Each structure stands twice: as C-alpha cells, then as structure tokens.
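Heads up, the chain below is alone and in the form predicted alone; it's given as structure tokens.
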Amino acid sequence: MLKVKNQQYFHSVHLMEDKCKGCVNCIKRCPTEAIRVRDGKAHIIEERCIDCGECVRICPNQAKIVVADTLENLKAYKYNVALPAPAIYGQFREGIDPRHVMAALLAIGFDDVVDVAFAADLVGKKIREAISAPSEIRPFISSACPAVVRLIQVRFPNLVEHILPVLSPMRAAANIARNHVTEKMGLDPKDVGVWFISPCPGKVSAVNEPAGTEDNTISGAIPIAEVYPLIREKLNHNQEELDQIVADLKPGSGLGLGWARSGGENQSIGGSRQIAVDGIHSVIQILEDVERGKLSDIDYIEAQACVGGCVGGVLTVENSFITRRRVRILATDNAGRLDGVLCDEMACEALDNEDWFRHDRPIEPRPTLKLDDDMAVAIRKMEQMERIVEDLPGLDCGSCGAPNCRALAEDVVRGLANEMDCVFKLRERVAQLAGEMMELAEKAPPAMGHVEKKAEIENAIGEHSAKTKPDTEK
C-alpha cells in the first residue's frame, strides 16, 4: 500500500497483486481517490480507503478481495452467538420465514442467535427520539452504514457532527446478545463469541475498528456468502428439525427487516422530513449539498453506500433487485409484529439502557486530503497544485495511474508522482527535446562556418537554399 503517513487503519479490502493487470478501472470508481496504478499494479492508499467495496465490485480480474472471519473461528469460543444482518433473509426463495433462517444458523453450529432486525426495531425508536429533540444541527445523518461514516471522516470532515450518535442495529444487537449470555446465562465473557453475519466489507471493517465506540462487543464478521450454502442445505433438507427450533426465536418486525433495503430505515423511523440515498456516488452528491447548506430543512438522511441498500453488498449472493423485492414482501408480511417486539422482555430491558444505543466517544475526522500540517506550507502546495492542474490537459484519462488530472497534481506536490507521468506532458517534452536536438545538430563551431553547415544539412534532407541552387539558372 502507498502510505501518506505512518498511520495504520484496519481494512477488510485487500489487493491480490498477482491478479492485478493495471487496467485502471478501480481508480476511476473509487469515491475517495484511494487507488493509484504504479508499475502496472494497483496500490491502495490505506488512509483514504473506506472499504465501501466499489473496487471489489468493478475489478474484472478479481484482484480485490474481502478478508473476513470464517466459521472456523467459532472454535476459539465455547459459546457462539450469530447476529444475522436483515439482508440475509432476502437471499433465499420467497416463502422462507426469517425464523427458519435463524434456526438454520443454529443448526450449522451457532449456539444462539439475536436478530439484527430485532435490534433495528429498537434503534428506530431511539432515532425517532433523538431527531425529535431540539438541536441546531440539521440534517442528522445515519450512522448505520460504516462506509458512509468513513466517507464523511475522510472526504467531508466538516460534517462529522451531523452523524447521529445512535449506534447501528449491528452494534445494538451485540450489546443485547452480550448481556443475554453473560448476565442471564452466567457465561464468562471470554468464552463467548459474537459474530455479525455481514453483507459488506464496510461492516467487517467496522467490527474491527468501530467509529463512535471503543468497545469490542463483536468478535468478528462472517460474510453472508460463507454461510449461505450451509443455510440453504438446511432449509432444503432439514425442515422438520428447523420447525422444532423456531418457537424459541425472537425475530424482528417487518420494519426492522426493511432496514436491508434503501428507504427501510426511514420507514422504520417514520416522519416526513427525511430523505434516503443509496449508492456511494449519489451519497457524495447529497453530502456536497449538506456542505452547501441546501438541506437544512431536512431532519434526517438515511445514506447507504451500496446501490439498493445492504442487499446490494458485495458479500451477498443473490441479485440485489431480486432480494430487494423479497425483503419488501417480508417487511409487509411481518409489519404487524412491531408491538410484540417492543413489548418483549428483552427489548424493554434494552430500551431502558441508553448506553446500549449511544456512541461513547465522538467520531473524529480523518483529514487525509490536507496537503500539509503547516498552513503556510499547505497554501504554497495548493498554489503549486493549481499551476500544475492548469498545465495538465484536463482529460482525466487515468493513463498516469491517478484517477484524474487534479489527483495527479496533488500526487506531484506530495512527492508521490511526476508531471511526466502524464502521457501528454511526456509527449510534449519529447517533442521539445527533439526540437532542441535538431537545433543543436544545425550548429557548428564558428571556425567551420555556421551558414555553410546549415546549407549542407538542408541539402541532406532534400531542401535547397538560395545559395545552393543548381548552376543551370546562371
């Protein structure tokens, strides 16, 4: 990885260098300009990477991968709890009850399961209360999508105070699970593994490097794609076994399930002064509007990095358009379950513990885009960068290995690239050198006669000066 500073971050997205062919597809798609191609290989600038998974999605050579936990890691604990993301329920054919998916998780090796959709029902209530309270900050931005939170930290550091300090359903579910197995069942916390079943690399990274909280409630994250074939096998061949388990499970309501798709979170919260945006590049447009103060009449922004919401995560299995429809149907079928969820003993206990739903530390910006810590030096570099940008062709072709001309200019002032990395600037320079060589070739020492030498050269390339015209004209 290229490093701007000696600082380390956890990343779930990794590069398989031997598979990379330097095609530059990823550098054009990265929302934080975190990738460069040098010597025919991509390099990730780790300080800028937000683990959104766009490069994983776009790479034609499968050179970007997501490193996450596996079911093998369950062996490190005596008791394991699964936290299935709501997006998992849309992966299976229509008619599959979410409780059967939860039961299948128990059948493949987990000892307990706490539905993240259940926690989403409770988080939705906490968000309603938070945005109803008086505040000068508007709009608030959801913290549910960790890739969006990191995007704000890296690219929109002035907006970190807009992130609502309410924990995501994933982390709230982990708090509920920890309390259940340690306080109620008397298990030693060291013996308990809590595993999020993740649809995306952003949440894998958030588990290992959370924003807004210092706890390590969650032991790890396992991709939906890893457990999917095992669950499907159980659903197809062990229906009777699963039927005997479902009675003891506590699934979320239809509103909690709806968090899997774009717009579901806002539907769960209720109200009218909210907007939902999905797809990381659309999110950037909305955040730019927030920076300009254009959305101060909006209370809350539900923003998700993946198109369609969590169902579009790169660690899912099914087509996101199909799963979005399935989730919508499940949400409708289970819409009447909310009152039951909110009256549940475990839910009531959780709602009485505000700490289970609040950030315990502020989310800090990651101003990785600033040119220097010294303001005067940064201004000089900015002026230099602007001069370089004006001198570059402005084609944003990516052949230099940077996503656009401005990014190349920034790399130049940071000392990470050279203006001659631009093929057009290189061609200009070559032409200039060729002209200088021709000019030098025309010159001769004064003692040998400068004019005659020039005439000889012109004759050599088929031209005739007035002094060397044929004698026939005399």
Contents of the next structure:
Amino acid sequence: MLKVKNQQYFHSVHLMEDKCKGCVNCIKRCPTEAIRVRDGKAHIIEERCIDCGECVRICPNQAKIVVADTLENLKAYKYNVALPAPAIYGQFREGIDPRHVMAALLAIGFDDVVDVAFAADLVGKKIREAISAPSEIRPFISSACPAVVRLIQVRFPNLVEHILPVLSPMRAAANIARNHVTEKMGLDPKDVGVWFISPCPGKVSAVNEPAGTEDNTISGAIPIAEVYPLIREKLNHNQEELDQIVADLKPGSGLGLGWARSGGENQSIGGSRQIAVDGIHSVIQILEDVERGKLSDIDYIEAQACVGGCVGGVLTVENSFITRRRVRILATDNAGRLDGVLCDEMACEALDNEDWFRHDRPIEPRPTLKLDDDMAVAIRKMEQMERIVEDLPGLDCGSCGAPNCRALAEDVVRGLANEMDCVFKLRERVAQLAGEMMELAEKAPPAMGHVEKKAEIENAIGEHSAKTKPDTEK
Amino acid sequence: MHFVFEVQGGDFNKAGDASSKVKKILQQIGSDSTVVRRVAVACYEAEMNVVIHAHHGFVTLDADINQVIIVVEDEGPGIEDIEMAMTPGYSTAPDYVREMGFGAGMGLPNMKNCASQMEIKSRRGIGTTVRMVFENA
Ligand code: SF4
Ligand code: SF4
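Having seen the form predicted alone, can you show the form predicted in complex with the partner chain?
Below is the entire complex, every chain and molecule, led by the chain shown above.
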C-alpha cells in the first residue's frame, strides 16, 4: 500500500511543482474548485480533491501526475494476484481474446488472476436484487466510480444515502481472490499481494482509502499504462506460451466486460428505469437534478466520472473512442458466457456470501462548502462575500489563482486570499494610489517645487488675487 | 441575509439555476442537510412554476439562524382556483411542457409538504406570490 504522508485523505493525484508554470488551465477545469495557484504553482486543496484526474488530462506541462504502485512492489509478497479492470481488454488490437490478456498478466509476473469482469457479472446480479427491493430512496446511485462517490461526499453530502451499498466489482473481485488464496490454497494472507490494474487515479485512491468498507483486501493499484507495454510484448511474441495457460482462466462474460464503457453496467444489471451518465461535469448536472427530486421515477444511476466510462480513464493508453468500440465488440462476442459464469463453482460460492458484495459501513458525507461552523458567522461571511463579488469585475479570468471571481470572494472571506489578488482590483488600486501620490507631490513644500509647479502656484495666487478684485466682466 | 434571483418565464435552459444558487448558499451557511434538501425541492418546484406559467419572476431568499424564507413572485396569469391547484395531480401546464416531464400537477402539494408554512396570493392576470417558511438549523 502506498504511504499516506500527513494528509487527512489519501490522494493519488499530485502536483510536480517544478513542472508547473502556473498557467491556470487546471484550476478552471477542476469540478470541485480544488486548485489554487499560489506563488506560481497550482496547489490542490486536499479536502476538495476527488481524484477524478481532470487536471491530469488538461495540464499542458504534465505537472499533475498520478502516483500509484508499480510492478516493483510485487516483490514484497510471495504470491501475487492481478485484478484487471475490464477497461484493459479494449487497449489491444481487435481480435485479442480477453483470456490472452489475462494469461499475459501471468506471464509478466503475477501468480494468479481474478477477472474483475467476472466479479462484475456477479455484482450486476446483486445490484438488480438490491434495487428491486422496495425502498424510500430513489434513485440509487452506483458506487462503482470512486470519483463520483467522492464527489457526492464533498459536493452533494445530502445524497450519500442514495449511493447503493453494493460493493464495486473491484472489491468483490478482491474478496473472491482473498478467499481463493487463503481457503483453497492455504496461503498466509500476509504473503499474498492483491493488485488492481487500474484505469484511473480515482480507483488508486479508493484502493488505499475505501468508502463504505474498511477492508484492506487490496494491496495496491498499478496503472493499466504500466502493464500495457509488457502485455503487448507477450501478445505479440509469446502466443504459444499464452495458449497453454488460457484453459484454466475464468474470464467474465460480455456483460461483465461491458462495465468498461458507459452504459455497460446498466446493461449488465438489466431493467429499464435506469440512466447512464458519463463525464464528471454531466454527472454534476444529474446529481443537481436528483437533489431537486426530479429523478424519483428512476431506479438507478450508473455514473462515471470519465467521458465514455472507465475506458476514458487517464491511466489507460488507447484513445477512448476506439476502445469503446472494441469493448462493444468484445461484449457482444462474449455475451453468451454469462450462464457459464453464474454456474461456475467459484461464482456460486461468492454469490452465497452476501457480505462479499455489501458495504459494511455507511459512506460519510465530507461537506466542504460551509463558511463557518457558527451559522451566524457563516451568514455574515456570506453577506460579505456577496459584496465582494459585486465589486469584482466578473471576468472569471483566473489570474488571481482562483477559478472564478466568486471563488476568490469565497477565499477572501475564508481568510485565504486578498481582494487585491485580483489584477483588476490591483490596477484600480494602483491608479488610485498614483493619484494620491500626485496629490501628495502637489503638497510638497514650495521651496522644493519645480518651474511649472511654481508657475501653477503663481497662477493660482494670481487667480486668487483676481477674485478678490471687484468682478467687472460679469 | 437577503438574496434575489431573477427567473425568466419560458426559459427552460436556465430553469433551476435560481434554486441551485439558493441551495448552495444554504450549504455555505451550514444549514442542516434535510433543510437544504427541502428548500431545494420546494424552491425548484416554485421556480419551475414561474418558468412554465408566468412571464417573469423573482426568487427571494431571506435567512437567519432560525428560519429560511423563500418568496417566489411572478408576473403572469395568476392561479384561478388556489384550492384546486393544491390538489395532487391537478395541472394547467400545456402539453408541450408535460411532454418535457414537467407540470405533473405535483408542484404545489409537494412544496407544501416541504415547507413548514406556505401562503399563496394570486390575482388573475397580474401574478402569483408564494411565500414559504422553513425552520433553519
Ligand atoms: S483530480 Fe480532479 S478534483 Fe482533484 S484537483 Fe484534479 S481536477 Fe480537481
Ligand atoms: S495546468 Fe495547472 S498544473 Fe499544469 S502547468 Fe498549468 S497551472 Fe500547473
């Protein structure tokens, strides 16, 4: 597991200070307004960051990075199990059988592999059961995308109870894997490393800091991008070696595999009163609607932070539009396998263990919007903030280091910034100060005045004396 | 604390913006999540009524540590029979609006459920004012 260094929450997304130019591209893109440029560097406010990876995607200088585990870390264990995310199967050229990708994982150093698509087949069944039961809560929201779960915790704390307490396929796969190695193979859990092969930073963080469960069944997360070149190599050159291993593998069905793209989860669950939403900004819009009570006739929302679903994660390799097509083809080709998966001995055992699929604790809200713990003070700050907003130019240029004028005003009342951080305010103030300086200069002792100045003064004296004379012209 | 937001009748693109802002403000002052939820739902329904039926209107938010008051005021046709309008399922929304999934006739009853007090004043041909009070905590 990755080390958490004096942070309140675990984050996989970090800033590489030396690469950051403070160009403010990322602060405008962050869905939770979690980034501020200070001293020319784009720092992340950790309570607000949901590890969605938007900033990683947008940064033109590769200054936002994802810190994850590497294959090196396998050495710490005697026996290592890979849990490949379904998105991995779309990364390779058409015609590559998922089983060959699983076999390649074994060939590059893992001792065992439990397909997350296989677990997804089972999770789909559990979700169907859970949402079919009568409940006051509508709609339920999938817990599969950790960035969405964190988004709800920090920005929509009212909606935490809408998150369906069924574990993600990743967690279910880990439970299956753990049971298999300890019960069937008799290994000491301490000797076994269980590694999620991840498409995104959100999953990396979720592995290290789970929501809805405390278990640490997963040892770490390795980016798809890291194993990709090694697997590709095996697929290209060790075809025969792979052919020999595939027989023992248990790949998921096309439906489980389909979870890799937006809409696949709903397809796997079956039913019609469901919607699928992808892309974090679209997810925010849908969650707004849920809060308004607008979607109470919907049973379930499949929501993914990445456009296109997990195939769009920043730790994948291939263009997500291409992967989406490949996943669709793979899903169709392997659709018939579902019955086989559900009859499998390992699957049956898992399905009987309800707790392998259930959250064992509530997901806590982590509200970040409150201006002050004392409501009276918060109200005063709110009023002050409104006055500041009215006074700012409203250009949302980001030059102050905050994503928009309102965010700057909020930072000011929180005591984190100054109104003069606004370049326009600063310019106004400089102009005003310049004016005041001029005025002051005028007030210089007469002896220090220069020629024009003297002339001006004489003029003034003249005018003055003229005025004292009787006005004859008017 | 006093905030005013404008609502444009017939503008379905912007519909819901005022209630989103109201919701965010309440979250920022630290209102309890059930209060936020109720105000969000009721305010959205009221805002939608302006968008669906009226020409123009305002959503006003007043809040202190004891209560939240939402006043939604519009210039529009007014409500012919308020009692009738309070009946669940009763709606005068035009068909095209119903096709968009709005105007199911649950607006006013729903608002009444959310608020601890609700008053409606309406004058035909002039407009409607809905005042809702919620306990704040
Ligand atoms: S990972 Fe997402 S939430 Fe975190 S700072 Fe980047 S854009 Fe913002
Ligand atoms: S996008 Fe953000 S992280 Fe990247 S260089 Fe610009 S300010 Fe820095």
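None of these values were measured; they are calculated from a predicted model. Numbering follows the first chain given and starts at 1. C-alpha atoms forming the largest set that superposes within 1.5 Å between two forms make up the rigid core.
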* Rigid core superposed: Val67 CA moves 2 Å or more between the two forms -> no
